[in-house]
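Quick heads-up: it's one chain on its own, the form predicted on its own, in structure tokens.
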Amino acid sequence: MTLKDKVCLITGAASGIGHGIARRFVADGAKVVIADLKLDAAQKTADELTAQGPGTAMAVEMNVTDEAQVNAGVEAVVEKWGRVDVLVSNAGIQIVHPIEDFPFADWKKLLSIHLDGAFLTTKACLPHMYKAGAGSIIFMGSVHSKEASPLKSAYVTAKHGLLGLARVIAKEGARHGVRANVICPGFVKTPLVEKQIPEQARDLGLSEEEVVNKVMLGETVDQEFTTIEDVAEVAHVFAAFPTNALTGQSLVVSHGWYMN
């Protein structure tokens, strides 16, 4: 399975998991679009990955909650490379509060980035995939697409929602050769997760060490964080898989935290 010369748009790709997926795809010869909120960060990543090769990368500024900007970004990709073969909707944030203290504005912000972002990028890419008769759409879910944790009402709701959206895309896209999948990582030690450790320690009345060992890794089989490389390999499998056999499926990558 290869992504050589495939055009792959990855949101939130200037850092964290998105950056790792972009690196993996470029290493396989793909043409990767680094779509990020900050154009300078996206351009820096694109330059870095292009220098490493053998694939290449371009940068696109994209606020995934802005329909006009999403559409313009996708059109820029099509203008340069002629098509979009793979979409990885990865951009996301985390906000934690008890439900009774959860600001409605924060609830709407988180859901917009995760759900509106997945919808808008999918909507913009699908016509090009339908025209080509093939495509892969991958959403970055979470173990929280399957499970719940205290303080994460908005995040859990959003990640559950991605499963439903992917399943609809799988059914609508099948006759056009477009498949859809969700990756569900456990805790990956990215800046997003690093930020959660002191927040959860405060809100749960635990030490930071207890948050890591009991809350984040307590249900794993080996007390290990999932790595960015783990997630990137799964993204590569979904993106490069040659048939519709896996469409509509999600895969949990969590060191055994959640098993289904």
Ligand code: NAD
Contents of the next structure:
Amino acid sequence: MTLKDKVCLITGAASGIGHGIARRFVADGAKVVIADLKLDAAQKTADELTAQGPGTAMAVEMNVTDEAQVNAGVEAVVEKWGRVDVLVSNAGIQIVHPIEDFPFADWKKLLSIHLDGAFLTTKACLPHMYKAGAGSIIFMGSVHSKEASPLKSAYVTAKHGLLGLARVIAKEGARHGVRANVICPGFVKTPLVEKQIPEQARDLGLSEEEVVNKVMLGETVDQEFTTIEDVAEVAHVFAAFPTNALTGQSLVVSHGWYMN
Ligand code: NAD
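For the form predicted in complex with the named molecule instead of the form predicted on its own, what are the coordinates?
Following is the full complex, with the preceding chain placed first.
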């Protein structure tokens, strides 16, 4: 299974998990689009990965909640490379509060980045995939696509929603050769998680060590964080899988936290 010369658009690819997926895909010879909020950060990542090869990378500035910017970014990719074979809708944020204190603006902001972002990027890429008669769409879900935790009402709601959207794409896309999947990681040490440790300690009345050992890793089989490389490998499998056999499925990647 190879992604050599495949055009792969990854949102939120200037940091964390998206960056790791981009690195894995470029290492396999793909043409990777680093889509992120700030062009300079995206360009820095694209330059770094192109230097590593053997694939190549380009940068686009893309706020995934901005329909015009999403459409313009996808058009720029098609203009340069002629098509889009793989979309990894990965951009995301975390905001934690008990529901009774959750600012409505923060609820809307989180849902917009995760859900509007997945919808808008999918909508922009699908016509190009349908035209080619093939494509793979991957959403970055979470264990929180299947499980709940206190303080994470908006995140759990959004991540559950992605399962539904992927299943509809799998059904609508099948006759055009387009597949859809959701990856559901456990805790991965990225800036998104580093930020949560003191916030959860404050809101749950725990020490930071307790947040890591009990809240984040307590249900794993080995007390280990899931790694960026773990998640990137699964993204590669879904993106490069040669048939429709896995379409509509989600896979939990979590060192045993939540099994189904
Ligand atoms: P991160 O903070 O390291 O990276 C997120 C990236 O998304 C950043 O580069 C940021 O600039 C970008 N981004 C944020 N808002 C954006 C927007 N509106 N438009 C475009 N880009 C935007 O976080 P991460 O941990 O790598 O998270 C990536 C994805 O993985 C998220 O969807 C997150 O929910 C999911 N996830 C993370 C973990 C974890 O433990 N880190 C676990 C499960 C799922």
